[in-house]
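One chain comes next, on its own, written out as structure tokens in the form predicted on its own.
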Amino acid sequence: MQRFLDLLSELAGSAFENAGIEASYGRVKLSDRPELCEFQTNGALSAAKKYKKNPMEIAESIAERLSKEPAFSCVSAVRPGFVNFNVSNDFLLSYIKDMYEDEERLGVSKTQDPKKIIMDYGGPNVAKPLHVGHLRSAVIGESLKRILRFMGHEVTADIHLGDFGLQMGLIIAELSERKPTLPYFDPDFSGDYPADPPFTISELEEIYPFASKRSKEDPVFAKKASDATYEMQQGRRGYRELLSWIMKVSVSDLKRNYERLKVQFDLWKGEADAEPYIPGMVKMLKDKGLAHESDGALVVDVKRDDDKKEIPPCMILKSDGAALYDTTDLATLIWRVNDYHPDEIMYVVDKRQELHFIQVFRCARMAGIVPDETELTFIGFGTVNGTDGHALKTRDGGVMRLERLLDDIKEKMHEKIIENESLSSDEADKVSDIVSLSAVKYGDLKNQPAKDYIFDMDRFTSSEGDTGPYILYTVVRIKSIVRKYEEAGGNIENIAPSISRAGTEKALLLSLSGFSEEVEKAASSASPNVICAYIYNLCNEFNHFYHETKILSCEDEDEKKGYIALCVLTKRVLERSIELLGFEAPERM
């Protein structure tokens, strides 16, 4: 199905061509002035200067043959060359009842152009619970994933777990000192190692804060973590086998986690990952000429003349001989070009990584890691940040876990929802689940990506305003009234929209003309955000619809069906809205 913009810009398109003027003046948009009209062309103000004519004289005009026009209603020229009009409640509702035959897209049409995308989104260093810094990454990534895909491109999520780093090294240097007995440390050891892992996740876990702190005071121990990450990447035998501890022990809880979030990845790829390819590379850049040491490192100069801030040279090896992000992140590309030859590179990450994603993507250029016909594209997002405008925080001032907030913000919820008497002990707390995970992620999404927002679990949480809960309430509310059509008897069967005498629900018609240019739109601009506005306004108008209508008890039939039908065309939009957004609605609240 075409968009309903479009079509209706086709037709003021072929007003303006039989006036004499290119028909992509006629582009038609959402009027600016709701009260006025709905819809509005500014065409007349752009054309007046190429065809030498009064603004007005060709609004008029067009004017005049758009009221001609069975799709139109209500055609006005407006000073100072606009033309506003409605449209008439057949061609909306012909439009509307397309979207309702097409119950799987509502009216979305596929990409004429799709790509083959790898998301890289996620990226969690092992070894490490995941905290409230890491929710963005994920609910974005996945919401972008979710939305293209549905679009018709090929995405292959790939979570670029952080196992090659220092991190490693820390882990390891910490664990040669309180379990030197081991046989990973004994570098003569040529026997099978433990079957069992030398940690569990909780040790795993205090382990790494602990070592990186101590690394911070104390420069020997520093020194003996740096080494024992070179001699890993280098492929120490004793080293690798703990990496491969450190990945079993650490993925297991990821997986945990993601999955309570409702995040899902093809791919559980890492740094190591990349580590095979990192000889080949290096060689390679040198071969052209474009590394060369400084200070020791081996760097490629990126800088351009038409740079407007300085940019550092790409550090490809540490003086030591390690590899750094810049290292593996050359590598994963190389694989990345070689194993999916995708149209298209995405990485969902803190914007604050701008400048090394330059480094990068300039340096693959350069060396012709990446094709030119492949994109490179960084989407950079805020931070989350506590009431007080700072990072969020515990409230003994430790970094907060993600899976701490997310108890909090469920506990709050099952609070809320515990009220409602009619559900059961074992129902509120599943639904209780369901409504946290849309405060969390409707609570983030709506914010523009690149900026950063307060997380208010008050508001989040609460079940009025611009929040997940009441996009859910929208939709429970819904399923009740279509729930107690049938019980009475009716069949959602054979009904279809339609327009009552009344014409109340020419508003909520209207939104939901409008899906598929939001779905495009947030696809092509890589913002979930728009789909939330969308789903906002479309749940404004149903409520004011459900408080100006007598739906149930509408003595008409054939009106009554009417009704029905838009609430499940309403709740059809919604519900694919929240599935891309990467949540869904439980039957009761």
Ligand code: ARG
Contents of the next structure:
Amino acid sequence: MQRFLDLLSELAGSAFENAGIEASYGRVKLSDRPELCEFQTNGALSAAKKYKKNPMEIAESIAERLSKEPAFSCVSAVRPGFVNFNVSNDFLLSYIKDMYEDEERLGVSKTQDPKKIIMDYGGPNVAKPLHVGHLRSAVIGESLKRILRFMGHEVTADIHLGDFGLQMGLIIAELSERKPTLPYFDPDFSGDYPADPPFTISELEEIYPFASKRSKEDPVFAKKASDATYEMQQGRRGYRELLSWIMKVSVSDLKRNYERLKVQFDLWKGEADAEPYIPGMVKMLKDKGLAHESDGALVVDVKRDDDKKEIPPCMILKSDGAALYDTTDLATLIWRVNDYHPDEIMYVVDKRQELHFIQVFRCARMAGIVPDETELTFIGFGTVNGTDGHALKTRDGGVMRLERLLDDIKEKMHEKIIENESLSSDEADKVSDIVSLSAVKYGDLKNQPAKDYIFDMDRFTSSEGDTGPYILYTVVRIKSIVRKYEEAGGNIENIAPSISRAGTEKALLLSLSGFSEEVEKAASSASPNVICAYIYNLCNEFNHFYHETKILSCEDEDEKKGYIALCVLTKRVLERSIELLGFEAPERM
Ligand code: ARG
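Starting from the form predicted on its own, produce the coordinates for the form predicted in complex with this ligand.
Below is the entire complex, every chain and molecule, led by the chain shown above.
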């Protein structure tokens, strides 16, 4: 289906054409002053310059033509050259009926230009707990993936684990001192290794930061860790076994966390998967004359004359020959391009890493690792702050673990959910999971990705205002209306939207008609917040309508059917929208 604004623009465009002006001047947009009219076109103002005419004269002639069109009503030309109008009920209704028929896509057409996209989001680090910084990457990335797929793009989601060799070497070195009798450390051991993991996830999460800190203060330990990394990479049997335990224990914990967040990846690859490509890449960078030595390190200059700020060189190898973050990201691009031939690779990462990506992208282009036709996109997101305006911390100032945050918000939500005494305790628990996830995700997604935001538990869990729970309350309200209608013998297959004599539902219809426009905007600008703003408004319009209208108790059967069809369509649009945002609604709450 065409977007509603495009349909109106086409009609307005023909009016311009008939007046001897290019049709493109007839672009229609939502009114800047909704109290005056629903839509407007400002084409007369710009056409006046090009055609050297008086803008008001053009506007008047356009208004006259449009007023003869059955699609428009209340057309008026307004100084200095706007044309304001409303859409007629019949025209709007026929669009809404088409949306109702299109149960699957609700009027949203797929893109004409489907792309193959690799999305890099999540980015957790193995053996480290997920913290609140990883929340945004997961929540925004997952929503963008769903939006882009809905638009018809082919998206592969890669978690890009932080599992680079040195991290593993640090853990192995530390463990070899804590539990030296484990068979993994005996180079002569040739029997079967134990079937049980040598550590729990909590131990692992404690060992890694400890060892990482220690290596910075203790050069002997640092050497031991880098030796262990080297031997592991060379295939030392016991170390390989430990590596696979680190991965297993850590990844199963990560999977549990992402499942809770309803975030799904197609690929569980990591930095380590790039390691085999590093030696060849280093050689290529040297052969092409791009890499040179600087203070013992191997670097590639990526600065340009027109740079406004300083762009330091890309670091390929440290002076001890170790690879770095730049290195693994570059080498990762090699397999992503070779194996997938993507049209675009999109990174959803903390915006404080922007410089790193500028360096990596430039180097990848210069070296021909990524062909010109493959787009590289960086979507940087802002920080999650506490109500004090500083980065979110635990009460004692520690890093806020994601699990802890989710538990806290669930507890808060649960207190509110159990006020509804008709829910069994089991159901209340499930509903609290669903609703608290909406609180967290909506609280995040309603902000532009690049902006910082304040994690305000009280506000996020409120059922009033621009929040996830408010959206879900509205969906649940509609579900209950539709359920009651069906329980009383009504069939939603045999009804269609209509406009009642009172006409109080027009604002709701107008809001519904904007769905495809907003989804496309969200996709093209990589901004899930556009969908949040849209559904917040849609919920307000629905609740307005609900409070003004007798729906189930409406005496006129035909009117009632029309109302129910509107409820069903609103429900479908909201359910589709929240699915694109990455959460769902319960049956009751
Ligand atoms: N693991 C990184 C971190 O925790 C994020 C990885 C982002 N993705 C990438 N390709 N560099 O900061």
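Numbering follows the first chain given and starts at 1. Since the structure is predicted, the reported quantities are computational estimates derived from the model, not experimental observations.
Asker: Could you name the item of V251, D102, K49, S212 at the hinge, where fit switches from one rigid part to the other between these two forms?
Answerer: Answer by hinge criterion: V251.
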